[in-house]
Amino acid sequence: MVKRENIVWHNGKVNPEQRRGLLGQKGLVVWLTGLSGSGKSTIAVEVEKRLLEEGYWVYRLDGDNVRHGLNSDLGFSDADRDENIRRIAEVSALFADAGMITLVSFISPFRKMRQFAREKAGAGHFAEVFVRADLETCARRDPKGLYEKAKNGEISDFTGISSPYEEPEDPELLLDTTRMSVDESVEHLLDYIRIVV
């Protein structure tokens, strides 16, 4: 990473306390981690709409809506991978300084960078949520038709088959989807979230 030269951080004169307040909640990340067809998106997408619809503010970053714009120049090399979760982490930390609860739905299979984005969210400000299905679940849930590619050699780098995920350790919420239907886990999650903000 290139340091820059001359730059100066420059205080304001409103405090996330003061946001916070007048939103009504605190700024939480919410970071919905797992394997491609494992139901992040399908969870995130049903769960920003449910908090809207109780008044809260909250949006929700995709892992593939992001990289159509922000992370457009990234691959799937480990260093892209790393970098488009850098990213988002920065992005999310100033969402969540501004008050928001914001839904963060990347496979990032790299502990090291969950733990990077917990460190830029701040204590008290990041939940990581462990979206676990096992890997023949999401082949044959396949939505997008990405793990026949991959096993047919039309993807490399592909997580889970020909590039590694690592599951997370010691996750704020465990949502089990081949166990858990999508509206159970939509619930489990919504518990957590009014409960934390």
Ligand code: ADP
The other form holds:
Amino acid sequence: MVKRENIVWHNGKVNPEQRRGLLGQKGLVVWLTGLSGSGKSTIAVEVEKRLLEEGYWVYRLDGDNVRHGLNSDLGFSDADRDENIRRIAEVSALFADAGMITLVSFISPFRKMRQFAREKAGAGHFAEVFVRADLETCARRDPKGLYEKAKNGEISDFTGISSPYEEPEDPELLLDTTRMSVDESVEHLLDYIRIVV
Ligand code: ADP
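Moving on from the form predicted on its own, kindly provide the form predicted in complex with the named molecule as a structure.
Zooming out: every chain and molecule, the one shown earlier first.
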């Protein structure tokens, strides 16, 4: 269990409003969730580029990339998936507190952990974006060859096949990538972010 004795919160002399004044934007966690292959990373990469070009302070946390470093000790059991998301929720909440627009693209299949991320970021600093594509479409795209492997039994605990995905019930934004092109999804998300920050 975590050791927490003798740890006292130390307040600083800088507040979020000061950072907001300096940066001209508020911190926001944009949490993209959806099946593998639904388009989260593709959309996040484009949105990051566009926001940067428009002068926003933006950073992207990608599921696969973070699993190379911070979360390299974690696998895909339910407990490890929860811990994966818990750490990302903490990190993205810190980024948002620092004033950054943080694009988070993780499958994040469990509602309770997405709710945890929302609570960590705080009201007005979190947007859940459901990147939706049905399983057949994702399996057809199969950008990383993972569905093929899962079908052949080479991957256990694969979301949508041998591990559940709990769809968002009330996301701030829904991007249905079976109906919208990448460009359309990117424009929708950009419109949303520009209004919110
Ligand atoms: P995820 O990050 O959700 O696992 P990726 O972005 O890595 O998904 O992969 C999605 C794949 O689907 C990419 O190869 C992308 O080019 C392709 N794709 C095809 N149509 C779309 C669309 N309308 N929106 C997003 N991605 C699409």
